[in-house]
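Coming up is one lone chain in structure tokens, specifically the form predicted on its own.
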Amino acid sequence: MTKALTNKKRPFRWHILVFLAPAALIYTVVMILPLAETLRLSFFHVDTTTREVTFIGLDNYKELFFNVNWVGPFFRALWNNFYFFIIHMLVQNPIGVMIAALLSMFHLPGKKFYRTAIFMPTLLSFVIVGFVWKLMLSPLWGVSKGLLTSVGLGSWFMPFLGREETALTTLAFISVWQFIGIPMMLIYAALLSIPEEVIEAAECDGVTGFAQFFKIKLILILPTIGIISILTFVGNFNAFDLVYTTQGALSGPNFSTDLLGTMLYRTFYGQQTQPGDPNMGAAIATMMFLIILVGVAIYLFFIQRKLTRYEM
């Protein structure tokens, strides 16, 4: 009798499908179908005069990688994306970790205010951030020259957004200022989730202060730092809004701030004398997706596995 009850099939839980269906439907409509349509568009060509649609296979990708008019701008934009990402990894995330560590280790007066103030720019629109910083850095009516002069650094002032050598770096630091609150809050939450028993054991062994952070806490929050790194990678390779707001679709000066996102926009919709080409734009978008996919896969299959194994 007991064996018969054990072998009896458990009823299918239909309520799981009911609760998952809305989210799956929205995700399919918003993400899966546009992605599939973008991939499909990249294999076709539309004649601008007759509007005839022709299947051309991988010809758009051949143009992108072997045509001198496309390969240079594409790899320049790709390098700019990597440069944008590197600055965020070397500046934003370490400073976010440092601020979170200071907030968790010391009983600072006004700690909640500091957390809120640092996180607040994250909630601002790209349009507002880009417009305000463009006004501040303007050589004509900006306040940056006066601020640098007041601290004895007036000779350092230059049109930061108007020079090819400094425009992309300036935009990267503006983005760091806006989003530094995200790694700070994630790391702060990870530090607060460390069991008190571990901290008490470290203090009993005489490990306190910064030594405790670097020898114990930092090791325990490595998985969170890994997640922040991959989120930074995905976000930076999808970057578009800040550059478009401050420098326009042409990503001036002289395309020095051009990213894959702005190149995709110009190619898909056209800009000034450049006609729009949705099919070539779809090819660029597909390459962006593949680059992000490869980066995430490398993280999941190599870095995250090692972090999880180390944690266990």
Given for the second form:
Amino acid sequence: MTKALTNKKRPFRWHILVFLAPAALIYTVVMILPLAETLRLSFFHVDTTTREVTFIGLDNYKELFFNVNWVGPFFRALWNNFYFFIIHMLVQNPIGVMIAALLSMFHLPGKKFYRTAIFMPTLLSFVIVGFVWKLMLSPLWGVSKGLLTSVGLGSWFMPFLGREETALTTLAFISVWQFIGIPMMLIYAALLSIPEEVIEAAECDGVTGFAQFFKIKLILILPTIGIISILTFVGNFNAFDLVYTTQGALSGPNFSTDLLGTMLYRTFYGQQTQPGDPNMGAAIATMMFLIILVGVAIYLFFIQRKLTRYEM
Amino acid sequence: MKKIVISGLATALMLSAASLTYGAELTIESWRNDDLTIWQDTILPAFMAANPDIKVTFAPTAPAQYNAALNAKLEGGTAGDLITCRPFDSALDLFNKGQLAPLNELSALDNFSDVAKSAWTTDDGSTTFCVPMAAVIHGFIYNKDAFAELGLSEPETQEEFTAVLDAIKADGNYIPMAMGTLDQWEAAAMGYQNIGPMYWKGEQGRLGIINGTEKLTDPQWVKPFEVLAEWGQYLGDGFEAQGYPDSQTLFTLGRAAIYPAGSWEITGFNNDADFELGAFRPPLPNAGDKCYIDDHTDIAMGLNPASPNAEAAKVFLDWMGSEEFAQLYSNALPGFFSLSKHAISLDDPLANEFISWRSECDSTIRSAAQILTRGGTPNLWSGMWTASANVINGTQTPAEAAAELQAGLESWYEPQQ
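In place of the form predicted on its own, output the structure of the form predicted together with the partner chain.
Zooming out: every chain and molecule, the one shown earlier first.
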């Protein structure tokens, strides 16, 4: 009886293919093909006057890593990107967790208002955020000088966006301000999904307050924090808009705010009299893709596997 | 009701019949959408009055999209008959691709100097492919009321210029100079390229770099950076985070006395400033030196070789070399000066002051504009933005800035190697 059943050949399940097809097709057209095309583009060179296209293999990459005029800017942008990411990890995510923890305390008055208000900047366009902050920090018309002076810190005021030492940090803080709503919301949701019984059990054992947060809740939301870290990483290494709107395509002062994204933009599309070089730009874009890929892979293979997930 | 429809149809018929009687219809491609009314109301009616059989339409695109839109139209065969040319390589590229016609036989071109034509001529100087329209001149615009209040007069030399700046600073009522370094472009265009030609002797220096007989580390190229290094102390607090629109506003609000400028600011400043404006040219290094001004070629008009109305288009291009056009255009757009050799009179006093320097000084264009920004990385013009801003910020010495620019140029430009 059982033998007869297993021997009977199952019909091919076409509906699986049919249902997968739209997603696979759209993903291929808008993601995989452009990626492959970028890779292909980076192996060619177009002569600026004759428009002749030649296959040059890895020469664009050789140029990028061995020509002083490329390798310096590239690693400067890479380092700036890491710095930008580190600030987000040290400031945005811990504060996001903290705000979420505060919001999840059910007796907090006005918490719906705070939740919305803190999430609002995330919905704004980069351009608006960039211009608003640029105006607020402006030494001519900005409010920041007056605000600092009113609390007795007037001497701390600097043209923050105009100094090499402070510009990138300032931009990182602006970006943190804008995106803090995302870790907050995700952690908030994770905290709410912790079952009451777990908390009640902890309370019965006398674990309350800070100890309860660090020993129970934080452990339970670690996988979410991991996801947030990887989202931050991908977002930061693709960052471009904020720098472009506040500092322009040359990422001043003296390239101190140049990220991989702005370098890619400048190379690909050109800048004023500098003609764009789509092929070299494609090489940089491919490097960005590889860096993000390696980062995500490290997370998936070495960190996420070690995170213990608890059944809740 | 029926009557209205019929009369409407009749009018439409008459209009279409009227347009059929014109010999040719020309369309102008341009990025100057700001100038649409000036072309429609002033310039084109004057031409069409003299040439009733040619109908011309001005069809501009937004500046940021112009190059891309024009390329697409040219390749698709839908571009207009007349094409507004950007200076140097972007127009040269079109010519090399056969999308701009050579105009050597056009007699109107004799009305323009070689410097004026250089932006739209092949590297060997043999073929010109656009009729030059306008240039912008660099200099300094100042607040006449403030100068009168402080008893100051227009400085002639660098020494006098510094004395004026010191006096304004000592008085404390005005910021001596309105400029910021956040956008960097101001530092290069209104700083280095504004005062520089006096030191590198205009065309002599510019061609010296192109031919490889001079280097950017030579004293005549470093000296302007040394002058810029002094500027930082005369700019407003926090100038490092001050952008281009900030500087314009600071000056038109009357809070700053001097504005390192280009003549394109004239219309805006005339509208926004409620004090009297004056202009003085870049200061001479020493009294009695010959003077050189940056008279930067900016806009020209070329012919689409695919145009079916090439003959009519040539009539229009010829007219663009006439005194009438020069007069009309320069007066409608004060600050954009005709590049022709005709002596023109301008109504705007500030524009008149700028253009009067042409008779006193030799003209040159921005030193990095021609050939030197072609294809190479690092780009010399972008490099000048960063270098000039760094020098004014005091984060790089003039010698270091010049050395970096020279090293960048040498890395790809053969005559400098």
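None of the values given here were measured: they were computed from a predicted structure. Numbering follows the first chain given and starts at 1. What we label the rigid core is the largest C-alpha set whose atoms superpose within 1.5 Å from one form to the other.
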Return yes or no for residue 39: a CA shift of at least 2 Å between the two forms, with the rigid core superposed? no
With a threshold of 2 Å on the C-alpha, tell me if residue 26 counts as moved between the two forms once the core is superposed. yes
Yes/no, residue 17 Cα shift of 2 Å or more between the two forms with rigid core fixed: yes
